[in-house]
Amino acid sequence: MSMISLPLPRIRSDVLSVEQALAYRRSHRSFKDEPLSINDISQILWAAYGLSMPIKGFLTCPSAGATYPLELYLVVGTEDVELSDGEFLEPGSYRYLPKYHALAYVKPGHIKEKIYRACLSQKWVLQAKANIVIAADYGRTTQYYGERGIRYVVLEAGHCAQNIYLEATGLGLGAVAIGAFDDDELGEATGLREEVQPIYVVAVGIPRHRYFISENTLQEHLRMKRRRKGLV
């Protein structure tokens, strides 16, 4: 199985703060026909389940007892991902490596029709230039919590989109989750092993609309809305 090191994530930025990526944050269904860039991968996958704390292996997800019982794979077709060279990124489906910041490259070939497909033939699955399906181990969390740890891992799961959706939309780019799919189908296209199971998809790419709204707007709305409602 062969490895890449993805670029080094980046803790600060002067682009958005979190403030305005929770505003901005839209499901965006549409995208442009544009490559993504290795380095907003790497962010990407870096703010989804990455390293945060590496004297104890804590990642950027809370995660029940630190079982850390998911796996992210990243699936893109053919020159949907620019590499610094310029070159791009084979096809197929990769491994994300937390411990190294790593892709393993798990399944070569054009997947991304199966994993449209799969996804019932939602066409933004095509069109987006990375889909991030969540995956899981379930029984890494629940050989310590019991039934109640798929709950846990399902939680999880959802810590890590929104991770997804705020780093994107501090990228400028866009996003959309999708929780309707064929498991099994999914699972083989991906090459999930047995133990694993997928929870969610995340299609990402460059939208071709941005969404904004200003604190103004905002503000004045919400205080629209209190004066209808008799409040102070």
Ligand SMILES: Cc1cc2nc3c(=O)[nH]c(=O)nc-3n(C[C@H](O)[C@H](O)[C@H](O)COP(=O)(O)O)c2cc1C
Given for the second form:
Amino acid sequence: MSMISLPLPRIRSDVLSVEQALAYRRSHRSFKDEPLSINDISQILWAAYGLSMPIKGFLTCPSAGATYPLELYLVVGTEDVELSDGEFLEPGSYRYLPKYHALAYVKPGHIKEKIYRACLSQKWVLQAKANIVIAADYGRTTQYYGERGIRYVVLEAGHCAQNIYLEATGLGLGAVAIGAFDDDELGEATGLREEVQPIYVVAVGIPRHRYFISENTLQEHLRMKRRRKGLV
Ligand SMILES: Cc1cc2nc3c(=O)[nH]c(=O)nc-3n(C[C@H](O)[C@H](O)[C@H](O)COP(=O)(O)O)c2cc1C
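Alternative state: the form predicted in complex with the named molecule, after the form predicted alone:
Full assembly next; the chain just shown is listed first.
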């Protein structure tokens, strides 16, 4: 299986505050037909499920008992992600390896269309330049927590997806979380092993329109609502 080292993650940034990323985050369903850079993909995958405490192997995403049941797969089409030398990532499915901050090419080919169909033909899946399939090997968590572990895994996927949303916003990109899909079709198209189930897809691209709200607008709105309710 061929492996690709991603550009190393950056932690320093003076682009947006956490509060701005939270305020400007929206679900985007209309993307420009422009590739994403491998630097952006690197940052997004690191934010989603990247190494942040090497000594313990802990990741950016909280995980029940640090069992880390999630596996992230990046699905791209032809010329969707531009490499630093001007070449493009080959189309197909790549597993993200947090330990090395690298990608393993698991399934080559034009599978983006299959992912789109598995996601009930939601057209933003096709328009997006990267679809991140968040999948899990539930056994890694249920072996310690039994049935309750199932809940923990799904909650973790939510944390992970939110990390993607916020990093995408910080980078000036757009994302949409997708829960409506056929599990078997998506798992098969992505190239998941039998013990790994898909939970969520996050489509990422360059949004046609960005969302913005000023602090003043937000505060004025809340003041007005309070006044109408008779609150001081
Ligand atoms: C569990 C879950 C599943 C979702 N599934 C889809 C989906 O299949 N397709 C889609 O376009 N949006 C999906 N969304 C996005 C919601 O529609 C979106 O978050 C909501 O409209 C609020 O908009 P906002 O994200 O811009 O705040 C999903 C969101 C969540 C939390």
